[in-house]
Amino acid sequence: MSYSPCLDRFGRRINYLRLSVTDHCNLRCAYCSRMQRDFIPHREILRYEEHLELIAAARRLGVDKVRLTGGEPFARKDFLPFLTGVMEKFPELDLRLTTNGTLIPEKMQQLKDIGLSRLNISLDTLDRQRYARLCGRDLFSEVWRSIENGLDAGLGIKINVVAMRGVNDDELGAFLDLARRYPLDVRFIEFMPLTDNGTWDRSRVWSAGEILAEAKEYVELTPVSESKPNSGPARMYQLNTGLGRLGVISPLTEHFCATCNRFRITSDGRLRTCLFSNREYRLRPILRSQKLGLEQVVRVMRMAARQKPMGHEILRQRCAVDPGGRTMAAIGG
């Protein structure tokens, strides 16, 4: 496929798309949504052949990576058959998925026979009780079979969590011990202020520099050096002894905006540049238009690439203010 390379004014390349497929999540995080919130409607959701246009249109700016997130992906009917569409019709695309893992134990094997190596599973804690009170709901089994069987089908499992002051603090011992034992990677995002409904606190801030610190008291941390493409801004460690690995996300404390090459759309079709910035460019009342087409869509994205800001600058207000904007469940994850 020819394709003219998608470059922002800073001279970053674009080539790493976040497709949202719903807001809807069986789960109820306090730092992803508001306890009280109201979804999108169905109309103006995007059809899974809506997806696939924005799809082909990414591919055309060079986009080469694709991380399909919601809400929770596999709350939306049909998503696994959408999923074996995008593998067929781009086989040669970098395809990954991010789920909370809570109803999919059983597809893990499904998912790897469709052509996915890798799965993001969001998990903040390994205490069930905990789990419960900071998700809304008692699954944290079902998330587990899931990592046990993704391990099992051959799949590269990442587990991501959120990192909170005076919330989760006390599990580094246990997350590091879960890295010993499984060939996965365990990665600590920093928490950010996303969600306008009182949750975010910089006293909340456990930073990447902290965990890292604190992770050297229980075992010795070797960097490593990510030379794939698209390897994302996590800094990685391999655990001296054990079979898995130890990953920092720092937007706060050490942002790289220099170097974010990504663009997210929400799950009605509005283009998001930038993860803190609120500008959208609606992309959704384009391809349902008799007159425009992919072209229409093509242009509108180059255009906003252009306007594509240095994101810690935005941060850093928000750290001072309170954040507004939509929800992280709205933005996509």
Contents of the next structure:
Amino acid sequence: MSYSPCLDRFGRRINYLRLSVTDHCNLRCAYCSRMQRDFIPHREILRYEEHLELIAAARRLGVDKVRLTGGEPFARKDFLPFLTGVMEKFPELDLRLTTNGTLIPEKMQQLKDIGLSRLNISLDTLDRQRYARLCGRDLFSEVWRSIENGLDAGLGIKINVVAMRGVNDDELGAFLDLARRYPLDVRFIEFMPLTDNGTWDRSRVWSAGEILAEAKEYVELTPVSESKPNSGPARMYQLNTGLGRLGVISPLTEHFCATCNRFRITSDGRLRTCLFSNREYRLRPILRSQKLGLEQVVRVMRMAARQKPMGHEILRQRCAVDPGGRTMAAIGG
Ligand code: SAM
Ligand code: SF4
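Next block: the form predicted in complex with S-adenosylmethionine (SAM), after the form predicted on its own:
And the full complex, kicking off with our chain again.
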């Protein structure tokens, strides 16, 4: 397939698309969708065929990595057949998936069999009761079974932990112990001001620097330089006596805007070029128009790329981001 690379005005090359397939979720995480009342009407949610078209358009810009996310992707009906379809249609794509892991403990072998090699599972606490309070449902055991079954099936597992002062900062030792005992990545991501439900304030940020300093009191860490392309913004460390790795992602304290290579598309087909900007480009009308075709989607994507901002500038101007009435579940985390 031929493509011409998509560069923005800062010379950043866009080659990574995060595609949200639903704004619905079976959990209600306090920092994400707890207060979400409005959902996108069903008729406005893109059909799976439309998601395939968007991936095809993105491929024309040189996008070679796609992450399917949500809301909770597995909460959408027929997500697994859709995933299989994406793999069949775009076998060369670096396809990734982010899930809360609650709906898939028995599906891990199937995911491996259809060709998925790795999975990001979100888990912010290792305490069952705390999990129920934080995520709104007592499903810790399901997530844990997904992790164990995923490892047994040979999937690469990354655990994403939102790092929150006063919420889970007493669990660093437990998470390090997890990374010591299992061959998986535990990655702490700084709590971002992306909700308007009052859960975020500066004092809740447990920064990547603090996490690393505290971790070094427990374990010896060796930095890992990621040689793979598309390895992303996580800074990774091998535990010197352990099977797994620790990672930190610092969108707030050490932003990585200069190397940001992403686009996001919401489940109703709105392109967002930056997590911290609520500017959206509507692709659904183009997809559903009789006259306009894939070429026009590609054109809008290129035009949007040229407007892609430096997100940290937006964060500096305001202390919190106005997500434009959308939760992280609606934007697609
Ligand atoms: N439901 C799936 C899950 O939880 O993994 C996928 C969607 S979720 C919105 C994607 C990621 O965004 C999760 O890892 C979640 O922890 C993260 N997230 C949500 N709100 C966040 C916030 N305010 N700051 C940092 N990460 C956040
Ligand atoms: Fe759902 Fe994921 Fe948001 Fe939690 S973080 S409410 S699991 S979308």
